[in-house]
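Okay, so here's just one chain, in C-alpha cells, the form predicted alone.
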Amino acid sequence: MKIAVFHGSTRFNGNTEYLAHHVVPKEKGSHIYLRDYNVQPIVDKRHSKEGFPHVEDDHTQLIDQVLEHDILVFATPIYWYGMSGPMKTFIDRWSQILRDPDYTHFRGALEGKKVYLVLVGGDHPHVKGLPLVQQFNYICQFFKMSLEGYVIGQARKPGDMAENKHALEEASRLIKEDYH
C-alpha cells in the first residue's frame, strides 16, 4: 500500500508536521507539504457556459499524487475551527478537477482509499476540532473514500507536541497496515 501525508500547515517543522510524522514516519510514505505549491483559490464556473478556465499552477501535481496513493493523510493545523488555508484550497479545487476533461477518472479513482486525520490545536482541540473530523467524512462520503481514523493533537506554541506523549502514543498506532 502506497501512502502520502498531505501537510496543510504553513509553518515548517511545527507541531502538525510532528505529529504527522509519528503516524508515518518519513520513510514509510511521501510526505507533500502544500506550503511547497501554489495553488490558486478556484473560481466557481461550475454552472457558466465556459465552464473552468485552465489554471497555471501545481494543483494537478498534487491531485496526480492523490491519485498514485492508496491510503491518504490529511494533517492540517485546527485554524478557526476548520482546515489550514492551504488544505482548503486544494480541496475546494476538487471541484474544477471532477469537470476536468483530463481527469474524467477522478472520482472513480478515488472510490475505496482509505483516509486518516491528523490534527492539530490549541483551544480544546478535542471537542472543537470534531466539525473538522465531521467535514472530512463528508468529503470522504461524496467520493466513497473511507475514513479510517484520526488523532487530535493538543499543542499551542512551536515545539509543544513534543511534550504531547498521548498523541504521539495514539499517531504511532493509527494506522495499521503495512505501508512503503
Second form
4 protein chains.
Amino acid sequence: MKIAVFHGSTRFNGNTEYLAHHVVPKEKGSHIYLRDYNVQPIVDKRHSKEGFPHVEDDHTQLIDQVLEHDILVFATPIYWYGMSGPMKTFIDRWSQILRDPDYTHFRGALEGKKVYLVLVGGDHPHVKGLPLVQQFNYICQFFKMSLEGYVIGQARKPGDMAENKHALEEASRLIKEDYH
Amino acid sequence: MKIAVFHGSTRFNGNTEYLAHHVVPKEKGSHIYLRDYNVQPIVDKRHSKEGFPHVEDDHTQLIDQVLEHDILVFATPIYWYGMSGPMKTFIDRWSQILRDPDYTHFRGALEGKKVYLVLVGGDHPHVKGLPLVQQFNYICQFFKMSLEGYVIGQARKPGDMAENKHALEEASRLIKEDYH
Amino acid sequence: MKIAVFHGSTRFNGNTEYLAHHVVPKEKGSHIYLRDYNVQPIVDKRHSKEGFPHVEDDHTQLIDQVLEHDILVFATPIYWYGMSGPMKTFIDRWSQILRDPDYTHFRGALEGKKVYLVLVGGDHPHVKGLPLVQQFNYICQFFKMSLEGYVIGQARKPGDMAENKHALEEASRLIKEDYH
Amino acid sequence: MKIAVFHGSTRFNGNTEYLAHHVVPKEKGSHIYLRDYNVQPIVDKRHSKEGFPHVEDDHTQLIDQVLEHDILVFATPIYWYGMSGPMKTFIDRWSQILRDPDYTHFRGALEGKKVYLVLVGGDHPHVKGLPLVQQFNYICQFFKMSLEGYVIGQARKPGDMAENKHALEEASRLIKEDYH
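Could I have the structure of this protein in the form predicted together with another copy of the chain, to go alongside the form predicted alone above?
Expanding to the full complex; the earlier chain stays at the top.
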C-alpha cells in the first residue's frame, strides 16, 4: 500500500516531525511538508451564486497526493488543543474541492483509505489531545475513511521527543499494514 | 460587566452570526468580526534564539479588545468539526502574545473572565461539535477563564437559523450575567 | 409516536426526575422508574459454552417497554461523570438480551428509534457531562438509533432544579416530535 | 512506590486481565479482583437527614487498599462504552465514603496518587473508549490525582489479547515509575 505523511509543523525538524519519522522513516513513503506549499485560507462560497473562485495556489497538488496514496498519516503539533494552522487550512479547503468540477471523484476516492495520526503537545496531550482525535475521527467518518490508530507524544522543548524512547517505539509499531 | 463577541465567520450575516446576535443583540456589547482584521498565521518561534518577529497586522487590536471585556463570546461556524480558520488563527497567535514584552500581563488578565461559545454546524453539531466545546474548555483552563455555557445550532443553508426558533430562544437566554 | 422515559435516579422526586418531568410531563407517555424494578448485574457469559443463564428478575419487563415505544428518553443523574448504577445495570444487560432466543428481534427493532437524554450533575455538567453524551451516542450508533437531543441540568442540593428556570424551559422544548 | 491493580472484569482470566497482567505482572504489586468482593450499589442518601446507612459488605476493604498504595491501576473491560458494572459500583460508593466519619481523610489522602487505566473493548476501543478515558480524568481531577497514562486494547473473543503483541508490549512499558 502507498503511504503519505502530511506534516503540519511550521518548524523544520521539530518534535512532531521527529516522531512522525519514527512512524514512517524518511526514506519510505511520501513525506509532504505543508509549510512548503502555499495554501490560501478558504473563503466560504458554498452558498453564493458564483460559487468558489479559482485560487492560484498549491492546494490541488496536495489533494493529488491525498488521492494517490492508500494510507494517510496526519502529523501535527497540538496548538491550543487543536491541529496546527497549516493542517487546518489544508483540510478546510477540502470543502471547496468537494464542489470543484475537476474533483467530483474526490469524496468517493477517499472511501476506504486508512488514516493514522501523530499528535504532539506539551500540556497533558494524552488527555487534552483526545478532542483532536475525536475531531479527526469525524472527518474520517464523513469520507468513510478508517481511523486505524494514533500516537500521542509529549514534548515542550526542541529535542524532547528524542529523549522519549517509549513514544518512539510506540510510533515505530503504529502502522500495521505493509507499505512502501 | 463588559461583553465582547468575537465572530469567526467568513460570511457576512451567516447562520452563526444570526445566532450570535440572539445571544448578544447587535446594539449591545462589542461585536468584533474577525474577517475585518488582518491577522497573520503564527510562525512558531517559541524556541528560536531571536524569538518571535514583530508582525505588522491587526492582532494586537484584537488582543486589546479581549483585555477590555469581562465576558468573551466566541462565535464560530463548525468547519470540519473544529473552529473556523480565522478564529483558530486569532487564537494561535496568543502563543506569541504570551511572549510579547508589551503583553506580560496578558495571561494574568484573562484569569476569571467568563467565556461563552456559539457554535453552528450542519452535521449533527450537538454531538459532533462536542470535541470543539472540550477544546475551548482546555483553552479556558489554561488561562483560568471559566467556560460558562454554550449554544449549539444546526444549519446548512443560508437562512436556516432564522427558522430554528428553539435555538434562537436558547441563545437569547444563554448569558446569565448583566452586561452592557 | 409513543414515548417512554427511563428514570435512573435512586431518589424519589430528585432533581433529575424534576427536570425529566419537564421534558415529558408525568401525565403523558410512559414513565418507568428503574429503581422500582429488580435488575441483576450482568454476568458476562457471552463466551462460555453454556451461555447466559436464565435470570429471575424484571429485566425483560423493561426491555418490553423499550420495544413498545418509538421515542426513548434516558434520564440519569451524573454519578462520577457517568450514568447512574441502575441505568448502567439496565443497559449492560442488553448484551444478554442480544443473545436471548426470545429476543432475536431486539437489535433490529431498535433501529430508527429516537433517543433523548436528560442529565443532571453538580460539577460543571455542561462540560464534564459531555463524555456521557458521547457514550450514549455510541450506544445509539450500535443500534442505529438516532440521538436527537439532550438537556443538561446543574444541581447539587434537593430542590435546586426547581430554581433553574432556564433548564426547565429548555427541557420543555426538547422533544420535537408529537407524542402521547 | 506501592502499586495496586483493581480488576473490574467479571470473567476469570479474560482479555482485560491478560492485558493488565502485562502492565503489572501477577507476582508484583497488589492485584485486587473486584468480583471477589461483595459491594452493594450505592443508595444515594447524600441529602437525607439520616445520612447513609451502614452497609455490611466489603467496600471498606477495597477503600483501604486504595489508601495503602501510591499508584492505582484501574483495569476494566469496556461495556457499552463505559466501565464495567463492578468497577462503577465500586467507584459510585466513593460518594458514601466521602461522608463516612471513619474516612474523613479519604479525599485528602488521594491527592497526588498516580492513576493508570487499562481498557479493553471490541468495537473500535481506541476511539470509542475515549469518553471513558475522559470520565476517569474527571474523577482524577476531583481528587487531584494524576492520570499518568492508559493502554487501550482491542479484543472480542477469549484469547484475542494474547495475539495482540503490539498492545502487550505497549502495556509492559506503560508504568514509568519504579514500583513493588
